[in-house]
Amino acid sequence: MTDTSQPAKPPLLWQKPDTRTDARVMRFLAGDDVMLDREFFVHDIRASKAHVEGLAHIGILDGAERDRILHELDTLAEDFRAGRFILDERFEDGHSAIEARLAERLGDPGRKVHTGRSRNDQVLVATRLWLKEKLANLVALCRDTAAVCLDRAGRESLPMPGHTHLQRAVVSSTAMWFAGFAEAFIDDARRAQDTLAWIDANPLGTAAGYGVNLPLDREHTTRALGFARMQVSPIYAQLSRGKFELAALDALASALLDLRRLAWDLSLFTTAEYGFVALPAEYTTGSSIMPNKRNPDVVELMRASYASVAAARSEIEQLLSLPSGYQRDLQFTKGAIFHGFGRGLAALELLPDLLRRLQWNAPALAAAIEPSMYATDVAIEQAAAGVPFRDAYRAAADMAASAGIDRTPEASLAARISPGAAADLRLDTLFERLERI
């Protein structure tokens, strides 16, 4: 059976009759956009529906044709999700793929959903949506990674090296640890909402950049769309292409670089140096050929992520030095979101799992504290009894040795009042901010 929902390869919109296409050309300025439009296809949709409903307003299409378009673009969200519909290289990007399939199936009614509108306004709203999408995600997931270390903060509290220069330094907690990750992963989701709310900016309407002779309706869209403002300037709407999906890469780089760093303490604790903690089975992968090997491959390509991100925000900083008004290359900035994004989500997606299941080794952590970590709590101590800190400072080193003599790391734990440390975590504190997030 011939599948109808799959048009001819349409002819491009902007060509002229006397102009000849290069192959070579076309395959250049094309890129990877066909492949990258399958991520924002859906967003384009949801965007070209509301600018329907706003011609309509305004009188360009009449009640029928509203509804004829409607429906038909509803069909195609259904049939791209479901595989029927395939945005292939027949096409020149996902916009003109709408285009051809209303054009195919309505006649002239489909060729006027792009009246008032440009390409350019068609992606940069597609993208704006998706970024709003992931960067709801990535809210959610610093969310619950804070709550799964602030429940593991406040369930268990077992002694543990604290280092510093990766020498080990003073008494830590596993309490200390989660609480330290708990508050970094409240202030990523913080600052992703915040940048959220930045970008909630409906560029819609606003055609190349310079507006058009019609009164679109720019209110409806923006209430249709669900963003919280308008982009008023059609000029700024394009100075807003690049920064905006810098930001929003920024405030996925901020949750990336604390994940790099719970990263490399779970590959270090891993070790068999360490042998501070064991990670569920499924989140380690054999080796290829030493078979006495389990590896934290997937603790590894978490820390790797950030790359991702680093890469992506580079490309789009070196993109924006640019004039104002649109310049084509501000297409190269949806293939770096999309690779900055798909990697860094994936592996924050992971994170609150494994967080959850891993387990401490209690006798290693025991073990490796040693006598000269209390060091400090004796001359905390000498201080706090009049002692000048420095004369108690030279004391306790010049004893570090046997400064653990008659100490436990409980009451080393237990006299760490200063707020925040051990024995006042102020876990209800980062609760309640969590809570307002």
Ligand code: ARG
The other form holds:
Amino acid sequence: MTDTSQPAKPPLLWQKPDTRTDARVMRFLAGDDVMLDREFFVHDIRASKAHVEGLAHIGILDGAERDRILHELDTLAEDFRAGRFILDERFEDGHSAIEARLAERLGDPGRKVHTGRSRNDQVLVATRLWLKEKLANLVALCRDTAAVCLDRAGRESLPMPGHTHLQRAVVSSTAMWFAGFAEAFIDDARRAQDTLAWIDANPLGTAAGYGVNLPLDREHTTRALGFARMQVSPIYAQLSRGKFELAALDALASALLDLRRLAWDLSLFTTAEYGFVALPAEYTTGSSIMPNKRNPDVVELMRASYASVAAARSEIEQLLSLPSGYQRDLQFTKGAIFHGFGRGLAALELLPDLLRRLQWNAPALAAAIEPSMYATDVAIEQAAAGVPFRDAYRAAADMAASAGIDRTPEASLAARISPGAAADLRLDTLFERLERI
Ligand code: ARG
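Target state, the form predicted in complex with arginine (ARG); input state, the form predicted on its own:
First the chain shown before, then all remaining chains and molecules of the complex.
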């Protein structure tokens, strides 16, 4: 059976009798762009449906035309998802592919879909919807991560060394370690949520960035697409492209920076030198040459993922040196967000389960506590008893080696009563914040 859903190469949208094109130039203009549009295609179709409804509201389409176009757009989305319609270099971009398909299936009514639109308008709304979806994923992943950390912080508390400058410094605990990352990921979830609210503005209906001579029903498309507000100024809609992408990547970067530090800890903690942590077997890989090894490759790629987010951020920042209005430069923002969010979310996706299942090695943690780590406790106790802190500090330094006499890590932690520290973790405060996200 021949596949009839895949049209032959359609003419360019902007083809005129005197249009001359060169294959090399066209390839340069499109690059991997049409492939990237696969990522945004279903969002483009969804926004096109809202636009069609809006056109019917202002009498550009009659009810029958509207219904036929909406039906064909649904069919196109289904064909695309099922692999029956393939978006490839036969099309200049995803936007013209939609129009070509409607024209092929419906003739003239199909050609009306672009009334009052521009491809700049299409790519803006499609990428905006895509960014909202990715930020919602980011919120959920940060929440899940924070929830696991909070749960483990409340469940077990083993003494462990607290390091500064990579040196053993004071007694800390596994509960403090988890509580720290819990609060970090609550903040990351919050930032992602705030960013989502900030970019939740509908650019659809701004055409090429200067509006059109039609009373477009932008209120309808704003509602239909679930946007919190309409992005009012067409010129601002264009100015926000790239700027909103950067904000979304910044929110992602916050989470990935915390992940990078966490991964660093796990990288160190799983070495024989520390031996604090055992990772679930699936999160390690064998060495092709050294039969004795299990390597923490997952943790290392988690750590590396920030680089891709930083690269995306940097690429967009460099692109934005532009005058107002649409410039084709903006096309490259798509590859950047695709790459950055692809890498970043993939790393975060594995995190909650990894944290849920990593195991602390209690004997190794206990053996790493050494007497000098109580020196700060000694100094603080003296100071609390009225000795000026500098004198207490010097006295404790002189006797650092014997600071551990009659002391246990458990007692040190039980006395760590400053708010947020081991004896007063305030997990309920963190939990309340998490619940409000
Ligand atoms: N692919 C382009 C982009 O991502 C949008 C379509 C081209 N628009 C144009 N006016 N040439 O920006």
